[in-house]
Amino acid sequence: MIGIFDSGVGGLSVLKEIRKVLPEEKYIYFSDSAYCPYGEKTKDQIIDRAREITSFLLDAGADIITVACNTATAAAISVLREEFQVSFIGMEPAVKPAAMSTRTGVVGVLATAGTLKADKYINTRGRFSEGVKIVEHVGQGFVEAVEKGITTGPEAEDIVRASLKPLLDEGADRIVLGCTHYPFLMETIKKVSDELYPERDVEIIDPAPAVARHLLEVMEDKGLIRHDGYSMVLETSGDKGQLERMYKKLIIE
């Protein structure tokens, strides 16, 4: 069983990857709504609430663990994996392909304000910033508006626009979502983006496709691919009926 967890239902998003290249498995996804956003916590918290639902996530037969938040991931995910003996697989903003490809030299993210002062995020970005401009916005917001469902329409349009503006005025052509729920607002995003600068060829990256891909090699290296059947159970720490319509409005719609 694939156990995945997240601040809420921006995991959603991972794991709608996840199962395009993993469709015969069975999977257990937290949310802890009741303690989201993890952005504005401190990093004592977050490694408290990652320890807590891991060994839920165990207890519940979990064979192999995705941390499907960038803060969790930032915050602790090297704690998880000095104290359970369990695969865990991590989110990364994918600023390699984004210094890689742009051609304005510039390159933006999007991210919570935990992930964005984190040492991971911190050192991916000193590797891949020669000659690279990377410049950083918190999306204000963001996960709020996901977590009520607020992804497309004027009200979500007026929430990206405030965070990506300052992004593509920069020059930046290519945008990272450095935080899960930010890929619910993807067309949301590329509507503004195209509004603000038509002329400019912007490209909004998502690490989640990665992460899926990562998720499949360590299962075969590890044996832990079963092909037994479909399943999906969902858990949350909240309101588990809100849970179970944004499943459906997020994924399935």
Contents of the next structure:
Amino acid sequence: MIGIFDSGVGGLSVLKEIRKVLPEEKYIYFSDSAYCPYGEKTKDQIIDRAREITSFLLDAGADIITVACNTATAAAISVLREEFQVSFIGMEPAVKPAAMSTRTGVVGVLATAGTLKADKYINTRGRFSEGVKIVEHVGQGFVEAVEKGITTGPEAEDIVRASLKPLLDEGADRIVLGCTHYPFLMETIKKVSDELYPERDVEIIDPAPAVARHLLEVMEDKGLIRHDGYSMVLETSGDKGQLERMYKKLIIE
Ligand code: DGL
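Next block: the form predicted in complex with ligand DGL, after the form predicted on its own:
Entire complex below, previous chain first.
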């Protein structure tokens, strides 16, 4: 069984991509909504949550874990790998493909404060920033909007514009989504970019398809693929009805 977790419903954007490459597997998804957002929490707080959720998922039968959260990956994945025997797949902002394809020479990264200040991200940026300017902004209010199911419309557009415009004003033509909640705002991010800079043809980059392919490879390698029929267990530290509604809205519709 594939275990997936996030601070909330953001990891469903990763699950969506994973299901495309592994459609016949059993899944358990844990949304830590009682502790959401992670973005402003300390590293130790996030490590504690990641540890507890991992134990829960393993007890429930998971044999591989996807940390479908950039903030938790940056804060906790190395500790999890030390403490648990199972394989972990993590998230990483897709700075590399953005840096390789930018035409303006400016890459914008949207992520949580926790991800942007983590060594893991700072190292990634350092490796791929040669000859490219990288500008960053916290997606202020993005996580909260997605948790409420606000992904399109005037309210979502106002929220997106406030954090996206500074990156576009710097010249960015690639916007890297460094938080798994943000892909649910993809349509709005594209709309706002096209309105602000219609000539620039801004590309929004979500690492989830690459993460899904990586998970597939690791599972093939470890003989973990079962092909025994899709099923989904949804678990949360918060309101289960809310998670089920969001799962239907974000994944099924
Ligand atoms: N979805 C998460 C991430 O990828 C965390 C958002 C949050 O809880 O602040 O970073």
